[in-house]
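Let's start with one chain on its own, the form predicted on its own, as structure tokens.
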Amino acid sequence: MTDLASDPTTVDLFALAPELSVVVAALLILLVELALTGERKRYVNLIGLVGVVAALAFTVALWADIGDGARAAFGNAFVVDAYALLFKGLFLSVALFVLLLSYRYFSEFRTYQGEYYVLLLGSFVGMMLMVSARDLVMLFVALELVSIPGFVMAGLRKFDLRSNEGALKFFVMGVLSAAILLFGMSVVYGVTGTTDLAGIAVALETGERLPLLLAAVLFVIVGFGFKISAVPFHFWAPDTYQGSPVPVTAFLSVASKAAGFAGLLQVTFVAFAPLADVWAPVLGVLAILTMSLGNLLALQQTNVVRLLAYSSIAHAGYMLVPFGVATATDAALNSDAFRAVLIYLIAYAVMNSGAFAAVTAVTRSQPSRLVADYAGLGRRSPGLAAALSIFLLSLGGVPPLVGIWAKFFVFSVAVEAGTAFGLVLAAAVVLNTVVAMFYYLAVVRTMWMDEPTVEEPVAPGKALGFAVGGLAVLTVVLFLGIGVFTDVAGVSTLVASG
């Protein structure tokens, strides 16, 4: 175990090793891609894979090193603890699968490969920095490092008007949310006199509840609401997801959303914990609106990417439920709520990444992305159809798949709160789970019961096939290994909220 560093000039290179590995890979891609031509440009993907694997190795080494302690740099503005390492492992695992999804897609696309991989890795660096941030300034800078590359990646299909529209909406809403978030943070600093998350909590506990301060807290929550595509800040997501290249859509719906939730966890359960009675009801209401509207709109979709986009919005609502039952006094309930969000994020990352991996495979031969394109997929490519069925059923919460545990823990913490509002949230989870099954099962029925419109099997390629198969196995294995799953989340929760 290594004690936290108090000297603001301290730079712990080992603590920064995962981020540095990805940065080095991005810089190498930028240089190597200039010397490659034609189909050889696709080999820069391998450099990204090596960099991400190296970062994962450093993350595991840091986990073994810190034990129940932490490492820190820059006067504790950057902290590596179990919470940060759990999210870094999650982000890097998602990065691996996004790179596998991208290999064949962008080699056929043949343009902007170097730029795409640099932007993608740069965004993942921002995610890793953000979960280690224990200061508002660093948190904001890291969050923008996540967002800005996403604006560009969403518009890489410059010849597609939908891509242009989606990227523009994403950019405008992203800039607006950043302004709102920064304004809220600046007011919080002005009232508390510090940007340190723990220091803000101390100041809020002993200070006066000024109306301006309460408004600033809500501004910060609104800023993160855009990032996680919570209702009513969700309207950019369906168009952006539909217009983006499919691997970019997978990145936005999984990694970018998880990063938004990581930041929201830090500011609510750490910095704004004494004001839980202010922000918890707001987030609880947003949870009900988000899961309900997301599921109801998903029922109407005929485009599979838009269907998954609204599904992603609905899942943001499920993940907001534990925020809605948080309190300023019950540490045990807050710890369980925190853990429920972590478990849901990990499960969601696996099953949603898998769904987009399968969609990427089908899109190669049928680029229209319509649900009708999946008719008879079970006859043409039974393995791919079985994997996609697993992902969709898991998203719906069907056992024995990991999605049922995600919903179970969210439901349990809402009931554990023992309040009328908690029971309303629990009922909303159950009702929305039932509604969601209609559109998930509709796609499954189309794959297995409808007549195929084409006879050729889908050929995903080795990299994409490995991603689909690996994620399908994980979706089942994580259900069976729920004990280890919850233990890791529990350790991370205690460290993060302690």
Contents of the next structure:
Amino acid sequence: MTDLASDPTTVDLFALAPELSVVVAALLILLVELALTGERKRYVNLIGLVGVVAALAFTVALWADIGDGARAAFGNAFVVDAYALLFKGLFLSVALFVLLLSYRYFSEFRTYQGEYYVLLLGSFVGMMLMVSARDLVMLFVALELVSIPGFVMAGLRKFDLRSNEGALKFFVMGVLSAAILLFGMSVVYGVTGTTDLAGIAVALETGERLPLLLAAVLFVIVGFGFKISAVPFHFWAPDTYQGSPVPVTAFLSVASKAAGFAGLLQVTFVAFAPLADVWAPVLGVLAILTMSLGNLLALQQTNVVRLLAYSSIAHAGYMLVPFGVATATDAALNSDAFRAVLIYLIAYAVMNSGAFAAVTAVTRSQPSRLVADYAGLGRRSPGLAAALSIFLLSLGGVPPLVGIWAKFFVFSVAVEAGTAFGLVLAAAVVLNTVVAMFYYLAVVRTMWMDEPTVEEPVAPGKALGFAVGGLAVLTVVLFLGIGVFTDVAGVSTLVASG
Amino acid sequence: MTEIPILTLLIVIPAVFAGLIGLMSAESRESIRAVALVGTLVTFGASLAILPGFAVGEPGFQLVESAPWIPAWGVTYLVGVDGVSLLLVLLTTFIMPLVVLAAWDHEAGAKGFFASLLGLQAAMVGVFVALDLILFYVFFEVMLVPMYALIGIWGGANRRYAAVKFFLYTLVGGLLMLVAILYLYFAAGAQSFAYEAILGVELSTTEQTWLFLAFFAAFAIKVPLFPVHTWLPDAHTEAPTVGSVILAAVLLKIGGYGFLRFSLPYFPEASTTLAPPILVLAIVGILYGALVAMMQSDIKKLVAYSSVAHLGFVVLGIFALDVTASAGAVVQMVNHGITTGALFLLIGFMYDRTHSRVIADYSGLMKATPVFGGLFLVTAMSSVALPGLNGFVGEFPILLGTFQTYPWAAIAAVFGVILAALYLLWAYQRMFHGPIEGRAEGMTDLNAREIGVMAPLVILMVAIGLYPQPLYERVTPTVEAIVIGVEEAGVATEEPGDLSVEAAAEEDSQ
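Right, the form predicted on its own is done; let's see the coordinates for the form predicted together with the partner chain.
Shown next: the complete complex, the earlier chain at its head.
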């Protein structure tokens, strides 16, 4: 990337266009909401939609523009390459979906609409910055931009004690992990003398392995571990998920987690790649702990949102498996591991968003969110029940749904590693998949095989119905067309350049 | 090639018809079942079109079709048939119209029910024709969902438990197989998941053993082999009639098919060394299944356990590693599908009338319902392998061939044949002879539709029993190639014995 300006003050507006359009939309919402009164306040949602669609359009335009290359701003701290654009596309799609999910929820909820949308869009700007960040400082700023609006959004249901509790836990854990992360980053900077990710890798390649440095690397990983709710930094997740408004829960469990993984990918596979023999086993063990604990706790849940919360912890565990087999020397393997995480995130975003969308629809008529509420849903609303079954079976990894490819690439990279640890990881995923299937099937069974307790069908409304149906179709279509993502060139170039 | 992709059509037609039913109104039960019948009949008709194009005597794959799927990962849509899969595909397409016809009066949730049947058919055909390991795995797992629904939604009292058990058992085996498939893929140079690309991979003995066991887990659960058979009696008993029929006729065959298609050719060394313990398991299954069947008071459970015993014979034939026995095993898979399928249908017809499957509830059915009694007798005779009926032409070669390689196994298995005659005929005697009592009183005989369902099955029982040649001449070349392949691999590591003479001769001539 020598052809790019290394002056930190250079600004490439086109490269920043997706972020800027979302920021503009957020600011507009803040202004316009003041002018609107009562019922009309809900229309600010449309401004958000327009901003996100514009950002998506810029992302596509950038994709066409960069080809195999990249654009950069702020002296290479902000880079737009294929990897970043893929993630931005993913985040913006999720943003679109969360906006659809929020429209009716918050127009019925009636309070803090403007604030909510500004926070939401702000958080998405953070995510987009995160995947373009190639500098520790930039990464940290982006991470905080993702997290802090999340704390507030989790506590939006002020009247609900659970929401307060969830938000407070989220906040305390978040701030603690941010402190640890920042401390780790400062030590890394102290040892390597640079905050540039690629520069750190170069310095680590030759430098001495001080114990302090190794500890600092682990501190940085801990900071991201909180974001992806990996065990043992997961305590906040179930309470926060349960207490938050459902659209926020969907946002936290999909977008925010994906951003955490993106950040973790960048620091581990790029900056800390030479130390893979140190962090890979740690993350591998965390993977096993995370998936096992997540699944075992999910088994005992009677509340659907808590069940999905623990299931999403378990999925974080599966996604950590490719990190566990990374090596300092085998670039091909690292590239495959990197891709496995990426494909998992895409598949997970689709199926988990779908599951939360379907749950939102049911919550509207039965707010208690118990699994028992889903009894006979197959008879009351066959379409919705079929869609939710598709999402749950896909999360469980049953073909012909996209979830199987997520598992497939995880297995694949674990086997490719050719080590005993890789096979142990694969075995752990096998066992956990079976355990997880048990509780996914329990929900499916309740929907189709139990007698309904109430008769009236669930009416999700147009926006939500569109979201659920579209995601269900996508879950099937992506199964057939996953080949599109296996060839993304930029995916491996990030690893190669690191 | 401008030929019609017939195998793909066999997967696509049922899937399309299932989608069609999905679009229909749930109220129009009559048109839904008509569409289902048309769909299965069209598929059966199309499957008959394989026969003229299939060259008899060729051991390899024929009618191969392929299309790229995920080129970057060497995953291809690749289908084709050889002698073994040909028979199993035909069995599947043959049994499905009968199944739909048998479920003609099905009422509760007809839409989902018939759509599940057709979806299941697409996946079952897919399993037998898939020649790419990932494609095979996908079809293998796709079958789970419709079958889960059939058992879980339309099954008996304990259906939830049975459905989950079925699902999880199969899932465990499937996932272990997936990991093993990936291991093979990387061992073969990470180029392709195509069946033949992985065929010649060099593996150490340890690797072979572990991979063999991973595949074995998937297929042994499917067969099912003792001691992982426990899901089967539950699934069979709780499933609706047609669910049991499909389970017995087709799903269980996937295990035996998998052994022949993957286990033996991929892991010849491990297959040879592990054959004796597997034969012991097969024999335990035969004897245990027969003994437990004898103790059953529920006729459907009795037939379910008899399946465990019959499939034990199939595994015995395959792992006897003898051409005669293995060919017999394949034919026996077809026979078991026809015969046990017929038994489940008959029990279902009876249950529809009287709502009881307890043997002691019936007496004198032969007098009360002569047509039903007659058909049951023929089917039972086929099941106990009476010469002249299809059961015999499968079971006898298995015993004959096994006696060549593992005489002790053949001798032990013979007791299973005797026990089979005992439990089925005893049940027959209790239910069909004697004075008309209990629920047999007032039971109506089979109607024209039910006789129509049974007729093709009974005709096949007699036809195969008298003239099994068409089956054997298609199966034997394929099986011969597989068994010789195993023996050749054995020659490389062990001293040449009598069995490898043929293989050695073939090597000399090359």
